[in-house]
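Given as structure tokens, the chain that follows is alone and in the form predicted alone.
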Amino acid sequence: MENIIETENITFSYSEERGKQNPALDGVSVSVREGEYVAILGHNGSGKSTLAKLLNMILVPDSGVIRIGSDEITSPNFSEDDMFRVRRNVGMVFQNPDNQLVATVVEEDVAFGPENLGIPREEIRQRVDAALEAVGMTEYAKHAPHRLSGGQKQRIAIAGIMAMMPRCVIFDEATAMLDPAGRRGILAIMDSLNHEHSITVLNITHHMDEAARADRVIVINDGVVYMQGTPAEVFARVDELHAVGLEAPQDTELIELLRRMGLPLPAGCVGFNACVDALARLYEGGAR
């Protein structure tokens, strides 16, 4: 399967931070396949956002080079038009639903990025029609979104992004601000973009359950690559990640103090049900 991103050695500073030693991004290289569902994690001031607004050329990097899908991205050799084949290819959902809300009617807001992309009305009408199905706020289509919640703004942000087709979507802290129900919510959606829509998903999130769910971990430390691999694959690697300020999940973490202790379980550990069976069997073959 093709790479949908690539970087190359790229690097990134904020204007405070130009001539510093240490800039936001120091020499980063990583990919992501089309359709795969990559989580991105690190402690706040990692990079990782940094990381995600490049991918969307929110940002431009002073060095390197980073491909989207055919187009390749260099710095200062880039133009509007590279701009507007990237978003094209790259939707952004981002922490605060509000930021990114733009109408004051549901459907219009949807409808915003094809008309920006200059989409025909016929067109434009089934999109926002299937966005809003996609993420269940049909029946909210003429509403106005700041009389939502922020899970229902956090759906709608999702559906405007849907209606434009990228092929890969950056969710950026998206459930940061979201209660355990609308959290819960928008990971379904996450689940269903890339498991029945075939669209690559990036979820930058400091939730370890939700990196759980990824095909990839990607961890960021320091502006640069610390580690990636599977979960299952990261997550055995518990100290490593103490070591910067992170923790696997609870239930990965549980089987490791008992790994620690002696038991026979499984190294990476990941996801509530895995753990239980790990620990079924492990009674039902006699271990105390």
Second form
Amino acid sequence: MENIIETENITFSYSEERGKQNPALDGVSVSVREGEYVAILGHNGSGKSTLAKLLNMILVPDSGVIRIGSDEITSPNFSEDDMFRVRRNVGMVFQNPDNQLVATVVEEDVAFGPENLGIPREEIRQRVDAALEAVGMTEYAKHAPHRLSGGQKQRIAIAGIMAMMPRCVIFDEATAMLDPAGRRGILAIMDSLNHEHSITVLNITHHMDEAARADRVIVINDGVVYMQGTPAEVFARVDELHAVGLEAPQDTELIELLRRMGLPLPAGCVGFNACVDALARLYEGGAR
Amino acid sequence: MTVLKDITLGQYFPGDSIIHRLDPRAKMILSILYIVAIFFAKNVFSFVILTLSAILLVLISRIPLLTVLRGLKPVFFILLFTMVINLFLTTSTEESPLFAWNIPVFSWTWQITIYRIGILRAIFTALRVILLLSVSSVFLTYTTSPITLTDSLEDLMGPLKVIRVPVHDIAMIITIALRFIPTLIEETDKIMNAQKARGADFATGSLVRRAKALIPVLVPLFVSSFKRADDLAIAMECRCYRGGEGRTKLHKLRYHLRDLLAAILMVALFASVLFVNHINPLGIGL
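What's the form predicted together with the partner chain like, now that we've got the form predicted alone?
Next comes the full complex, this chain leading.
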């Protein structure tokens, strides 16, 4: 598969006098293949959200190259029309569910994106219905957003992005303000976006268990790519994660600690079931 | 503090009456016609016609009459005031006063006179305000959702685009304001509770004191509103918003036969008001 997102050595600094302060991003090169499910991990202030904003052209890098599909969005002759093409291909779901809903009726809000794109009315109708169906909010189509829970609002926000039919959706800490139930719902939708709708998903998060669901994990620390690999590869390096203030998911970490105590356990167990299986095998082996 | 949360702008009553189903643009035009008719009305008969049609309208819309009347509560004192002013300050050279009291106030006498025309004016003015408010709120707020109202505003103001009035932008601003009113009310509530938990007192003390107590509520509210506005602007840009240019709409407003019929009825009402103004068989009028 070809790359849908590619960054080459990008730097970005928030301060006016560049170079004086620590840059938020200092030479980041990452690439995401079409259809991939990638988690970007990092503690607060690591630069992970800055990366997301650069990919959606909310911010412009100081140097380096960003390519979205075949468009080089950092090129100087990149026009505004090109920008809209990029944005319709790369949707973004933000942290605060309240601050991204525009309309006073759910279905109107979902229609907002397609309306901006100038899609014919009949098609908007179909897209809105399909998007609401995909996030399981069909029955709320006529509701007012402020009456919904945080998780429900976030689903509407996702539906609003889906209705634009992007190739890639970036979740910028989209679960950070939700309760556990709301979070589980959103994660399930992320999975289904990737698996059923074959949309590239980029989940920017500091929850390890969310990262464990991805195909690949990229850890950002102090504006540089600190580690990347499959969740199993990354979470096996418990010490390196600790060094930058991150922790592997608790189940993975438990297995890893037991393994270091000398128990015959496999390295890099990711996911609840895998961990339980590993422990069960160990137990059976010990009993025998 | 559920009081704050219950405030909704416009008090839309969802329903399926013929009034609900009228095109919002038609309802706007109908309201304007009715309001103009109210100001043309000059005698008892025209007011009877207008009042009866208003009651009919409320009945058809299936909004409880009591609700409509309750909606007049905020203007009650203004009503009372205008009635009193009209009653006592109207003078006429053509007729003799119905009542005249002379009240001695120290060295001079204060004369209160009430003319027949004053009573009529007081009643008519009050009726005008009542009819104006109740009919326009039945048409526009009770039976029309704010969002369709905004849409129709955008549509009706469409011709103003020629003289560079940013019609779409105005409509978008109103939509966003409507969207965020409940959110901000909730937020105010939260901040007030947070300040109360720190010992703030909003309920006692002089007016100045209470107003001052609101400063620690307003400052965080403003700060967070700006943050929200910023977030929302970014979210809108990410969803490819670039103003009204080249935008399509999920819901398009369409006139139906019922809108035409309603308009004909309203014109008929208007005509009958004008007609009755002239005949005035009982001679009761201004």
